[in-house]
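Below sits a lone chain in structure tokens, taken as the form predicted alone.
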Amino acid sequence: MRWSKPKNRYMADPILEVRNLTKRFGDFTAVQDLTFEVEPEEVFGFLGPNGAGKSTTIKMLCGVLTPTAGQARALGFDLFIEADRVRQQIGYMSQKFSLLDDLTVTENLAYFGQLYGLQGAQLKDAIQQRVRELQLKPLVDLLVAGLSTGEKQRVALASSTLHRPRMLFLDEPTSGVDPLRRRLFWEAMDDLVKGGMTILVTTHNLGEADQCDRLAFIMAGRLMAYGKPRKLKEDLGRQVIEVRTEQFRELQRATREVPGIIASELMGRGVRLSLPAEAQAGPVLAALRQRGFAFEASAPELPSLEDLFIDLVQQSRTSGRGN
């Protein structure tokens, strides 16, 4: 699925502006000089390997951690100096969900709603609405401790959005969740975006990242790439062709002798070829057929985010920034 985007949305000022954000823990620099902007009503993804600095960035923007250096403005206010003026317009769902295991779902929602300043009829209406939207009715009287990971995930999303925040920060929200629950969760997020919310989400799931409006790739605390998924793929300057053959291992070895192939890798019972973006695929495929291989080849397409991810990891290691 793709996100629904209001027309001319990008004419608006950024809802979040981050400049040179840095966080050090002693001699270790977890985040260094991050600069990016988030537009209203978009899903902005932080993508990177474990330990890259994604969660640390989110925690600084939510006020959980104090930055070592840098500035950030959200909703027109200084996020670090005027935090009290922004806090009620922000929601935060941590990787561990932060739910209270010894309370029921309803009690958890009431507790977190009160933390966000909701009371009385307003709190009751907000709980009822979120229970209905996220299909939580069968769970309302159950203790959180007995819920599955997917059920806790939905309750945590409900609790972090009871106050209808303008910005929602999600830290690895689908970690440990099966594919069906992951899809349902992202469908729920789609509804929030359609309702006017802006979402910042950290993930290392490339399928999820491809659904974001824009991405920031973070490696070893540094911003390595930033932009719309399609543009980031185009900037790699490659095209990809999938070749399906029963001789996939032999063909993959033979590609080392064929000029014009940047890389080849096994994929299932086939081979994935990477060529320069401007190259003609015909001569490359003809050269493989001349070597005695029979195969079916897909039409050339853009590289994937996995290709970009691997390329950035290699860049990071070459520059000495990787672990």
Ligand SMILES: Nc1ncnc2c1ncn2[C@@H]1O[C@H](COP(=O)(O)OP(=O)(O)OP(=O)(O)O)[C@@H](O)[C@H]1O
The other form holds:
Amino acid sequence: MRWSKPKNRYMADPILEVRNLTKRFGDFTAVQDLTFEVEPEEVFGFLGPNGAGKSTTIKMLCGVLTPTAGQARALGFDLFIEADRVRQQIGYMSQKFSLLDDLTVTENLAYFGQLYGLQGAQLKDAIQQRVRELQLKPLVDLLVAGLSTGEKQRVALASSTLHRPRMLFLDEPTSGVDPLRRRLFWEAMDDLVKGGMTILVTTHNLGEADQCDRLAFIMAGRLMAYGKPRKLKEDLGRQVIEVRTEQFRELQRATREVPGIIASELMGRGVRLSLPAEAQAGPVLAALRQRGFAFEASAPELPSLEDLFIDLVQQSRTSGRGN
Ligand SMILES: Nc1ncnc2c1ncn2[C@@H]1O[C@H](COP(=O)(O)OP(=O)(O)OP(=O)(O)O)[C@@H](O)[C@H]1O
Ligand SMILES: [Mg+2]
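Shown: the form predicted alone; wanted: the form predicted together with the ligand:
Following is the full complex, with the preceding chain placed first.
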């Protein structure tokens, strides 16, 4: 085990190491044997269908839930045994974050700052800095109850980072946020990472997942895929071609008889064809044209994270482990 390895926290050791993490609620196993590492100053994405165990994992790592089994080491300390020594270095924005509706933005920040042990001038400075960085100035004196979802999310991000944690856990921070504010939120996260923070973030948005340095896909509590987005796509061993035609349903049916097509799926008014990564697309498209179809085909490209996601869900269904 790597636990015994001598540690220098300032070298490129993982900032978080999770080993065989497991959580059972009665007979139900929500998280099973999860093992992964997060590198310093990366944005690590956590993906998976509803109920996969993402929030449960984060809650264990933030000390909100007690694990049934497994270990985790963060910033050189055992997260479950030496929790007190790391707590100050960890920030957590929960999926159902709870700001205090009847307080103003500043009052909320002061309240959460105090929970993290900040006081006096230190607290005031931290609030000013976060207000500036997250462009909250116009909101400071407003009651949280009246803010939009995107504004609340920014205030919640500010409140979970007032103490400048080195490791930040964000559980679906951008759900319900419009594309522009989503982008601004990711820019704010980027700034935090440039300032030395490491972020573990869950999302259902595969565009966001694509921006992560590395990803973990979990399904039914198990780790199904893990690595850089590009590598995960390459590992699927396929290329994808989008075919546009009026006869998309007929063409999709016909693909079953064309050799060299691994899979085909209807997508809008087109068909998404998967071929082996090394295959030539020409003969396959020619075979479809010979069957009387007229269509436009995109250039072959790497599969998307959506392809990977669908693949994994289908795999877990066939193995009877889907959720
Ligand atoms: N306190 C609890 N008691 C019993 N079961 C629970 C408890 N908390 C979570 N679960 C179950 O554990 C599973 C994982 O839940 P979790 O909230 O971790 O999923 P998730 O991946 O975060 O899903 P989502 O994408 O919907 O947020 C679910 O089936 C959930 O019902
Ligand atoms: Mg969740």
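For clarity, a rigid core is taken as the largest C-alpha set superposing within 1.5 Å between two forms. Numbering follows the first chain given and starts at 1. Predicted model only: the values in this text are computed from it and were never measured.
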Would V64 count as moving between the two forms, using a Cα shift of 2 angstroms or more after superposing the core as the test? no
How about F44 - superposed on the rigid core, does its CA move between the two forms by 2 Å or more? no
V271: Cα shift of 2 Å or greater between the two forms (core-aligned): yes
Core-fitted comparison between the two forms - CA shift at F295, Å: 4.2
